[in-house]
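The chain that follows stands alone, in the form predicted alone, written as structure tokens.
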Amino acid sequence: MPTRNAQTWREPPKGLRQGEWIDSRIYSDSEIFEEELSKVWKKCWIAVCHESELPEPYDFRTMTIAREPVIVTRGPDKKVRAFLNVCPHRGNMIEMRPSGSFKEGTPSGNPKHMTCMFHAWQFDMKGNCAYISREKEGYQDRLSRKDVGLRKLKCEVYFGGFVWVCLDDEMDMSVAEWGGQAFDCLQKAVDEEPLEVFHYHKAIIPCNYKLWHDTNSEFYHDYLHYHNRITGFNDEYFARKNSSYDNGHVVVGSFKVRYDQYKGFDSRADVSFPHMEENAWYMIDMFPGINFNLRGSALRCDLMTPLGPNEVMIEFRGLGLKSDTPEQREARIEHHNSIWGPFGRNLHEDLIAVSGQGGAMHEMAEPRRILHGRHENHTIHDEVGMRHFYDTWGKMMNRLPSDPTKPYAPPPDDLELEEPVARTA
């Protein structure tokens, strides 16, 4: 097979059809990235943290969605709410700490209030403006506190206690409706009793956020992971199903992981999540970039924040049951970190791989074709999940993934993007 010159390198792959490859420019183009923030990230439900990270009234966490600063608080009524972390006075970011509590006063303000340090305007946990410094002297009766509250955002606590935020006031679906049947495989396991975050770390990766999604969505790359090959490559593993659902979501089905095949590891059945089969493994990949990965005894959640065309921040959380005994919690932490901690068996290999992709797909690189054309009856190495994701992406962006200079067009009718039984009504 001869090598290719510049012309043949750019040609569509022979034997594959539209929908079975994408143009690398959707990973690297600055204009496309900026458009994604508006057309995708501002239009979807985004999981931002877990309610166990806000255990007490007046606790808060800050984050960004599509470059918009967001603050999530728990009020004295125990309810979790989300607001733009922006003062309506002069547009300053109100809270710059990543997390903490408003129960005690800050140097600029009173206890139990969010206080903008710039001019000492204060807001309560419902987002109402509670105090304007020298209000009467400066505004007389021309400005009312009730008219300068914070920008409230759509916020729900759902699916094992995760906090979801949507920037779009026109979002007409609840999180349950938006996720639909994609949640079903783990819903009982995570909702049976309260969960708690026991591990947190983050990484800033030099790659486009969609590349991290891809490595969560497809398992053909298990050839990368020695641990997964040793504990999983058998008939049951290769029969696992990839199921696609409305709104771009994908579920990777379960099989029994044989941990005892890897030296130093053993069964995790003693601390399985409720309703989970012994040593089972399910994964839910939510559009546009939220991942829930449950290996029986520990739940891993990836929450991503796109920073630029070639940079993404991933926050990794490990969760167990709040009711764990010290011994159970110790076992869960060991199980989680031995696979997914910063020095675990798998995670660093994924990070190295996507960094290699990011290095090869920078904005100045010539366009190339990225192949998603494997068909294996929706089983584990079928790339149907990625075909489904990028078709959803194309519709929201009105761009053709295989040529982003053209408007979206549906793939051929006989190109499978989802398993028919997986569709919601």
Second form
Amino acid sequence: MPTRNAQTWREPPKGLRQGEWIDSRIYSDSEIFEEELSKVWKKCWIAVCHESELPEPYDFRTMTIAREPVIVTRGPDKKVRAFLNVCPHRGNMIEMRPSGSFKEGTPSGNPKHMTCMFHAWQFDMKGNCAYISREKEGYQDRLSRKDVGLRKLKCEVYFGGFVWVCLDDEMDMSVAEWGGQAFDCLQKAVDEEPLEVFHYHKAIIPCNYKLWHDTNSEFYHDYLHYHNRITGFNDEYFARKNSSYDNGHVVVGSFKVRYDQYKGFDSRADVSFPHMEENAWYMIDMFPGINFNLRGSALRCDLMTPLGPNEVMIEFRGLGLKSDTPEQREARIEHHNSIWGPFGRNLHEDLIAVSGQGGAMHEMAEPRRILHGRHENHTIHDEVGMRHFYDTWGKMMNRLPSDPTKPYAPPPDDLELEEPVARTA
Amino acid sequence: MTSDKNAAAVEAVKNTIYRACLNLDQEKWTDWLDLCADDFHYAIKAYSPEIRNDMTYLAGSRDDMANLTEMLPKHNTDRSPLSRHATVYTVDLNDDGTEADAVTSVAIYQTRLDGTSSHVDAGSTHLFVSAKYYDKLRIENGTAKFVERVTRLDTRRLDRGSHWPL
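Following the display of the form predicted alone, present the structure of the form predicted in complex with the partner chain.
Entire complex below, previous chain first.
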């Protein structure tokens, strides 16, 4: 195969059609990134944490979505609610800790209230303004507490107890409707009984968020992982289905992982999640950057927070069953860590690879074609998942992924983007 | 125990801890494990204020650690070396001087070889993790061997993590 000169390097690859490659500028362009925050990240349901992180009334967690500070609280009625973490008075961030409880008072405020430390305005767990310091002296009767409540956000607890938030008041679908059948493969496993987070760490990686999502979506990169090659790469592995669903979601089907093929590893069957086959492994990639990954005995969840065109924060969680005995929990943690922990066999390799992509596709690098053209009958190394993701992305952004200077246009009719039998109505 | 024996035992503990640092710095995994007793147990732990839980990031026996390091050449790994700056803060001996608990403050630095762009990054050093070693050692014939090490991280942002024990 001859090398290419500057002109042929920039030309679309011969033999591939629109929809089978994308332009690297969608991974690196600042203008496109800013547009994504408003047209994608502020329009979708985003999983932000797990309900077990705020188990008691008055517990809270804070986070950001598309740079907007968000606070999730559990009220005395046990209900989980989400608000902009912004004081309506002077725009200060109300709560600055990552988590905690409002049950006790703070230096500026009373117990059982969210208090802005700046001027001591206080809010209850429903977001109502409960107290304005020197209210009458300053505002007389011109301003009422009922007019300065917090900005409430759409919030649901769904799919194994994950907390989902949407910044768009016009979102007309529930999380269940938005995720549709993409949830089906793991719904019974995660909803049979309460789950609990046992692992958390974060990574900030110099690459676009979509590159991490791509890596979770495509398994062709298992050549990167000795562990996955030695415990997979048999007929059953290569028959795993790669299915696409409405709203850009993708599911990678299961097979029986042969853990005993890796020295020192054993079957995970003794602590399988409910309704899971022995040593099964399912993956759900939710648009635009949420991943659920269940290897039989431990659930991993990646939540992405895009920080810039070439920077993403990924929060990694591991979950088990709340009912675990200490021995069961220890086994799940070991299973999780041995592959997916920060010192595990696979995660480190994935992060090295996407860092390399980020290094080659930064904003100042010349644009190039990124290929998504593998067709293998919707099985594990078919790149249908990425083609499907970028078609949804193109529609939401009204940009053509293969040339983002042009408006969206559908790919050729016969280019397979979705698994027909799996589509939702 | 006499104070001379105590002092010798404390020195033996410090000697083992500092030698372990050098072995880990130089990726001499077998030499590191030679400083560990057969019943050695290793763990990396951290407390997460985010989920308000204590966490284990890596754990295993001496055999598990031997197996882990033996398998490393089959894996793709960031080859940027790690080096430690350690200070043994406390060594507490038991009554007969045969066992010790030690607390060591450790900062682990990474000097990049691989990098997002090795052309730019290679040779630069940054703090990888801030941690403490909580060690239990057994002292026999003037030599201290690790029975347990808990590497307790302050750092929970682990960008690319590591394939190596810390």
